[in-house]
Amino acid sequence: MIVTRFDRRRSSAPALMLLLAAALGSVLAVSLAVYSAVWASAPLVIAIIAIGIAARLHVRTDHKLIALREVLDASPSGILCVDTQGVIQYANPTACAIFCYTVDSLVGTSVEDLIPFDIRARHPQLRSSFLKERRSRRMGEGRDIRGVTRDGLEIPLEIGLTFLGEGDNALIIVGVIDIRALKEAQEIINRQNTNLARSVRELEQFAFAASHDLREPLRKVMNYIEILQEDYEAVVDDDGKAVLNSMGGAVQRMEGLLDSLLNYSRITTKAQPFEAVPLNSILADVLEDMSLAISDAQAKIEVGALPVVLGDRNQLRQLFQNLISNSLKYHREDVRSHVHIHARNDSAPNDDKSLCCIAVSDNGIGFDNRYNELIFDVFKRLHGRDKYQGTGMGLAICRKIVERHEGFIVANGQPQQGAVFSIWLKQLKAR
C-alpha cells in the first residue's frame, strides 16, 4: 500500500520503492502517450530515472527512497494511487495543485470527490471494470474528461489509467494533465481562424462586387470621354485633348486593376478540383498564346523536361504565363531576353519530400533581393508606371495561386543580372 511518508524501515523499504519506481514508470508512459505535445520528453526522463533507482534495489539506503519521492514530487503530470474501494492513498503536488487540495486533504479521501456530479453515482462501477479488464489506457477516448475542483469547478483534463498488483491490494495508477490552458488557447484559435476565414470571404465578395459594380461607371465616364473627343474635336483645344487623353487612361488602368482584382478573387472562388497536370503540356499552351508576344520580345524560352504535379490545371496555366510575362516586361535594354524554365532537386522550405521543385529563371533587369518578399504583395510595383506597365497584381495572383495548391514561391535577383523564382507543387509520382 503507498502512503503519504515514506516508511524508513529497511525491511519495507525496496517493496515499496519498486512499487512507486513501478508506478511512475507506467503512469507517465501513459502520459507521455497522451500529451507529448506539451510536456516534450519531460515524463520520459521521470521515468527512465525511476527504472534506474529501481534496478538497484539491492542496494537498500534511504537516500533512494528520498531521491524516488523528489522524483515523484517534481513530477509534472499530476499522480494519483488509487485502491480497489476509491480511496486516494497517495498524490503528488502536481495533483493536489490541479484540484486544488492539500496533500493531507486529498489522501485519504473517495477519488469520486473528483468526478463530475452526473457520473459520480455510476463511477464505482467504471473503476470495477477497469481492474477486471486490466488494460492501461487513455480515459475517456473520443470525448472530452473533466474533473472537480476542491470548490465544485469542473475542469477538463486528460487522464491516463494503468494498475498495479493482485486482489485486494491492487492500486490504480491514475497519470493527470490539467488541459485548461489548453483548451482555452485552442478556443482562441478556433474563434480567429473563424473571424479570418470570415474576413476571407468578405474581402473575396468584396473584390467580386467591386470589380463587376465599378466597371458601369468606368464605362460611362469613357463614353463621355469618347464623345467630347469625337463630338467635340473642333471646340475642345490642344489642352483639353490633353486632359481628355489622360482621363481615357487613367480609365484603362482602373479597369485593368479591377480585372486583375477579379482574377485574384477567382483563384478561390471559382477554383476546379485537382487533377494530375503534366506540366509540359501547360507550357506548350502558354508558349502557343504567348507566341506574338515571345517573337514581338525576340525572346527564347527554354523548357526542360518537367514533372506531373497535382492541381488546377487553368490556375497552373495563369501561374506560367504570368511568370513569363514577367520576364519578357522586365527585360535589360539591347540584351536578348532568355527565359529557361526546368525541374530542380531543391529542397522545399519545409522539407516535404512530395513537394518537386520548378525553377524560372531569366536574364532580365533582376531586382534588389531586399525585396524578394515585398514584390508578391497586392498592386506593389518596385518601377514607375511610366517605364513598366501593369497593376502590381500578377506576382500576388503567382503567390495565391501556389499557397492554393500548398506549395512554396520564392524569389531571388541581382539587379541586372536577372530573376529565379523557384516553385514547388506536390508532385506525382509514377506506378
Given for the second form:
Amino acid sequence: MIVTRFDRRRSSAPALMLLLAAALGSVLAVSLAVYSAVWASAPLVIAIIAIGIAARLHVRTDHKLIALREVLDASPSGILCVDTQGVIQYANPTACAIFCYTVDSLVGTSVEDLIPFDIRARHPQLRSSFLKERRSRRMGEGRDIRGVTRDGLEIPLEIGLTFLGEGDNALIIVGVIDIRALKEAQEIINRQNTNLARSVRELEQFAFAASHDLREPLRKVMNYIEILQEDYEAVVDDDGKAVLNSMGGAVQRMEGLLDSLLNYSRITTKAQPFEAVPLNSILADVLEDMSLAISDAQAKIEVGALPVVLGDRNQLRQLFQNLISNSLKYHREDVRSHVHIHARNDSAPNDDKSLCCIAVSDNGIGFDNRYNELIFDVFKRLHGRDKYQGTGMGLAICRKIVERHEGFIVANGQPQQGAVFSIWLKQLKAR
Amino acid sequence: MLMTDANAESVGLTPILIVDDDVEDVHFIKRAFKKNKVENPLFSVLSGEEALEFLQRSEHEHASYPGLMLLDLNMPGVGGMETLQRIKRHEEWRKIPVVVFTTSKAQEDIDTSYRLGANSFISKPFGLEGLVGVVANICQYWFSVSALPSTSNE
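Alternate state requested, the form predicted in complex with the partner chain (shown: the form predicted on its own):
Entire complex below, previous chain first.
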C-alpha cells in the first residue's frame, strides 16, 4: 500500500495537493455554513479563497505547494487526513492544539485515539461505511460530537467529513472545530436569559403587587380626607379646606397612576391566549363603548376594511381604544376631530411578511417627531397636566400590548397637522 | 368580635351583616349606610368564622337572619370564598342575599364569586362619596326592587 505522506520534508504530490485543496474547501465550507454567525469566520473565508486560488493555479512548483501547505497549516480550523486503516496522515497545527498534541505528533497515530471511549470500538466500522457511502457531510447530524484529548479530556467538537482518492489510497478529510468556547458562551447566555426572564417576571409581579397593595392605604387616606371635609367643616378654616382639597386632588392622581400601573402590569400577568381576532369587530366594539365620548367631541371616525389578526381580544380592544381616545384628546381647537383607521401595505420594521399594518391617523395637534419614541415611555407626558389630563400610561400600554403580540407600533407626528400610529400585527388570513 | 349598631328604632328591621377584617373599612361602610339613612341594625364581624358563628347563633336563638350580607374576600382564616360557599350550600342560609364587596377587580374573583352563588359582586370604590353611592344602590336593589326572601327563622 502506497500512502502519500504529506509533510514539509516530502512535499511532492501535486495531484493529491489539488484534490486535498478542493476537499478541504468543501469541509471548511460546511463548517463555515454552520458557524458563520457565531464563529470568527473571516480567517476561514480567507483560507477557502486561498485554497480555491491555489487549486486553479494548477499547482506545478514546489513553491506553490509550500504556499498551499502554509495555508492549511495556518487554518483556524483543525484539519486531519485519515487513511483507510484509520492512521492519521496529516494534522495541521490547529488540530494538534485541539487534541493537545505537539505539532506533527498526531501523524502516524490512529484516529481512534481521538474518539471517546464509549464509541471507540465501533468507530472503525463507522469509518468504513463512510468510505463506502462517499458523501461529504457534517458529522453527528444534530447530535453533540465529542473528541478525546491526549489528556483523556472529552471536548465538544463540530466535525465536517469529506473524502478523496479511491480504494486503498482513499483518504478521509476531517475538518474539526473546537466548540468548547461556543458551548460555554451558550451556557452563559442561557443562564443569563433564565435570570433575565426571572427578573422580568419578578418585576411584573412587583408592579402588580405594589400597585394593588398601595391602593389600599391610599383609599383610606381619601376616605379620611372626605370625613375631615364633611364632619369638621365647621372647625376647619378656608385655608385648611384648600389644603384638604389639594390633598384630595393629589391622592386621586396617585390613585390614577397606580391604576394605570396595575393595568400595565396586567398586560403580562393577566394575559389571555391568542386567538383569531377580526379587527373590524374589535373596532365596532370599541366605537360602541366610546360612542358617548365620540359624539361629545363631534368627532368623525372612519374605519376601513381591516385584517384578521392573531391576538388577545381584550388587549387589542384596549390598544385601539387607547389610540382613539388619544386622538380625541389631542384634537386641535376649532378643528373637528377626524380619526381614520385603515389597513396599509407598509412593510414591518423587521420586514416580516406575516405582519400586516394598520394605521390610526388623526388631524389633531400632532407632536414634534423628535419625541416619537419618548411618547411610548411609562408615565411620559409631552404636555402639562393642567392642559391635558391623564397619567402618561396610555401609549406605554399600547406599546406593551403590541410587543406582547410580537408586533410593532411606530408614531409619526407633525405639529398642528396630526399624528399617525402605525401598528404591525400577525395577520391570520388574507382580507 | 361582634359589633352592632342596633338601637331602639331599628328593632324589628332585618339586620345587615358586614363581614370584613379591616376595621377601618367596616367603619366607612357603616358610615355610608347611615348617610343613606338606612335604619336596619348593622352588625359586623371580622372574619369568615365569625360570620358563620353569627348565622349559627341566629339559627339557635330563632332570631332573624341578615336581610343582606356584605362579604369581603381577602380575609385570614376562613376566607370570603369559603364563607360564601358554606353559606350558599346551607339549606336555609343560602336565601340570604350576599354581596361580595372587595377591593379585588380580578376577573377570576368575579367568576368564582358568581359560581359559588354570590348575588352580586362590587369592587370597593375609591373615596367615601363613591362608597355612599354604591351602598345607596345596594340598598335600593335589595330593599326595594328585589322581593326580599323570607329570612325569618320560624
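These figures come from a predicted structure and were not determined experimentally. Positions refer to the first chain, counted from 1.
Of the two rigid parts that account for the rearrangement between the two forms, a single one contains Gly304 as well as Arg253.
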